[in-house]
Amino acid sequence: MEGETEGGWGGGAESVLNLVPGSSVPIRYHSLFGAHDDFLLLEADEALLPDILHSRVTIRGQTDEEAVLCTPSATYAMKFVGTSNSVFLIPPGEPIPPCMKDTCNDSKSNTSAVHEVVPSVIKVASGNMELVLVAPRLDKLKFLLNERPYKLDEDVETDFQHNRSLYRWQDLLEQIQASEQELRDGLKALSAAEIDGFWRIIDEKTMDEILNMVLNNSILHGWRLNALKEDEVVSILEADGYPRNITLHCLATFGNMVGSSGCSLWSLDEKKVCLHFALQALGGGKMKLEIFLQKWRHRVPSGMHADLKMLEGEVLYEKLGFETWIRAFRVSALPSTPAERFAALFRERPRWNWKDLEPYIRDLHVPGLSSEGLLIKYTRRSQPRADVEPIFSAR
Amino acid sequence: MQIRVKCNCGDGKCPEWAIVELQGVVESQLATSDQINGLEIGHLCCPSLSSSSSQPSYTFTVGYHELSGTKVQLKKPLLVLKKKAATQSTDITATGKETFIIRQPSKDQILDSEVTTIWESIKRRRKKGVEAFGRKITSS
């Protein structure tokens, strides 16, 4: 490798660093001075040093993406900052004298040579990399996992396409610019399941089918929806041909485990279940609010109460004449980066009031930017009179 | 793709580099065919501490120019990273596109694409020594 002997560069940095008052030291170009494009200066917060120095840090990105540096739990964009100054880099160390090790130790003349290393510049740096904390880039995850959602009958269908568009954990780490913790959180947010070693999103129809099986069976067997016995549910559905792990995943998506002595109990989450049926009712497009409410209340399981508040960030209303119409508009279907999110929102509707807008931006997290900051950066706020609500539109 | 950043220095024992920063550019008066490797740039001096200043001042003499500056503590540490070619002797592909090895800690598993570089963090420069000087200077 260029110039790095076992002993070091022979750069003599120590003499510079330890320069005491009343002394001086010459500085020269190293015998191996050059462009050394393989050297990079990276500016890092003290807080990041432990992760970096213990090799817990990975750079991720494809050749067409801006590289990010990931610790186990955070993601940093890498930005090159140039300088017009001349930044001389002087490496440490003394060169190993070019002789056999044994004779070197004995020879007096060599020890004196070792102490007289002239500080030598190996490279003039044109700038350094800076790290900027950023949100993980998880939109791609959604895209990849939706390439091939899991369907109940899939093994039969696509034998010859075995493993195409299927991603294991390691594959996702290769493709997604996020830390491991953030990737795990992203998978959870998508209700993804690891099936046969591959991370999958389960398709809507399958989830609906299984949920309805659970609900129908609970009526048949008199199960309480807030105390479903895991073993019982899984076995009954398995007898009907539904794989255990998929049933479990459905319970985890629409419910919460309620722990107690030994037996695993699940409680269906009213909001999640009602939301599911609402979106189903709206599957055909927009409809009059009264009609929707009727349909919706008809579909939700008895004992559950459907409330419009559950649909914040999932539906939009518009007044056509005297009637209010409702349609699906899900925040989870929108881009997660702020600039693109606001662009999508303003494409949908050029003007928003705060009450309607808030549910669609409350999940945006930009390090260093509050929600007010986001509004200032990406929207134009107008308020014609003090007694009228402010309106937000595109910048 | 992923590039592991490794540090083999041992805990906090990264060797320190020195940085001398000058405003402007240093040019040598050698003919372009001559190498500047080994050429002396100048002398860095630390005059005696005067009682009035708390910070020692430095001078960097290049040719007939004497520049003055100070030692500055950097706000954030700078790390020196070195791209490391794979120890398998696979070459960089002709298109100049680089692909990377992932070293699994437990097994040295090389993935199917040709790997050419690993970034390796080898040294840490503690932010002690940055001297800043003004003016364009030439070294003789």
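Positions refer to the first chain, counted from 1. Between two forms, the rigid core is defined as the largest C-alpha subset superposing within 1.5 Å. Please read all numbers here as calculations on a predicted model, not as lab measurements. Compared with the form predicted alone:
- Once both forms are fitted on their core, the CA shift for Glu340 between these two forms remains under 2 Å.
- The rigid-core alignment places the CA of His36 2 Å or more apart between these two forms.
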Contents of the next structure:
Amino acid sequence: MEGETEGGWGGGAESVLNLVPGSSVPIRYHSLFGAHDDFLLLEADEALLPDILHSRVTIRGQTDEEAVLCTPSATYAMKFVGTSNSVFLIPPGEPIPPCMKDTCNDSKSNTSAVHEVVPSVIKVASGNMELVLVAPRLDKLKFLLNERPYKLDEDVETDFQHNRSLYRWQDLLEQIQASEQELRDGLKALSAAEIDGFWRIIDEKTMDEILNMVLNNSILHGWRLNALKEDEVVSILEADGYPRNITLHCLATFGNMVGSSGCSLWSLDEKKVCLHFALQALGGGKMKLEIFLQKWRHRVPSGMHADLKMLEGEVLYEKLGFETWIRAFRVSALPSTPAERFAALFRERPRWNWKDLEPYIRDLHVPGLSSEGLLIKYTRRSQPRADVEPIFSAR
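Complement to the form predicted in complex with its partner chain: the form predicted alone:
Coming up is the bare chain, nothing alongside it.
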């Protein structure tokens, strides 16, 4: 500040900040003292200061949502915390001309030589905004992308409206309450792909059609499912009318890129492929376990082995007399917030044993709360005897 070195500053925030513990200083209302509802104080952890000071944070939320603050990699709920003590906002003091400072130094008793400087309160804060680390709110992302899944034949539809219910990266950033990194992770978890600049979920029929084309061609051309040559697979499917980017997305969804020498190789993931055909065999209905296993194993590609352990968090079993029935119940279709997740689970079943419940809550991550803490908060545990498996019901 100009003149600060020569003359210094009198009164204002500096007078309060330099107070010796146990001492006091008079204060007064500033001439601009007025309403207090046009500002909020933000309390932030020191680790967050670099992001805040370098404008790497964004406040996100629609008018009907509670606002969150997002850094490049994390999401924080913003909660107002009131205080019973008055918090004064005091602006910097006014500069003291050098001549007045010298006069004061020459004659400390001559108080008329300098004007009296008293800290002035310009605002009073009734509390502050507190930041609490929370999980990203990604259920809306799932809803938006499911409005219009990508279909192979959609480009030839005569009534195709290119921008209706389609979302670019910036659109999602503005709509979803999550950091950029959390949003990328959410898109990956949904197996979303960027097509013509829009993020899309590929509809199940299209994914099934392309996967079966890959498997059929592997038989025709003698491809190994753990060493598929990317260029060869893409070239052959393109000749059959399948877009290159959709074929690559299918390979990434059902497989993993493996080490290669001179060309990109893909290995189909046994669990992902078997899960796909398990859900297809169930067809959205309920059937006897024995019949399901026959259908499932018949659909699984040669060389892959179907195992019921692959279906954790994807199906539920039900005992009816001496028979076991099975039906689809996917964790990916459940809400991501703990309260809504447990409510959905207990609507499905009023009582759960741990073996059945665990696959449906293992993906819940609440900062500062362990899995045991989630169970204590949202469930009631009953265990008549130590040798009996505990049962969980709604709290």
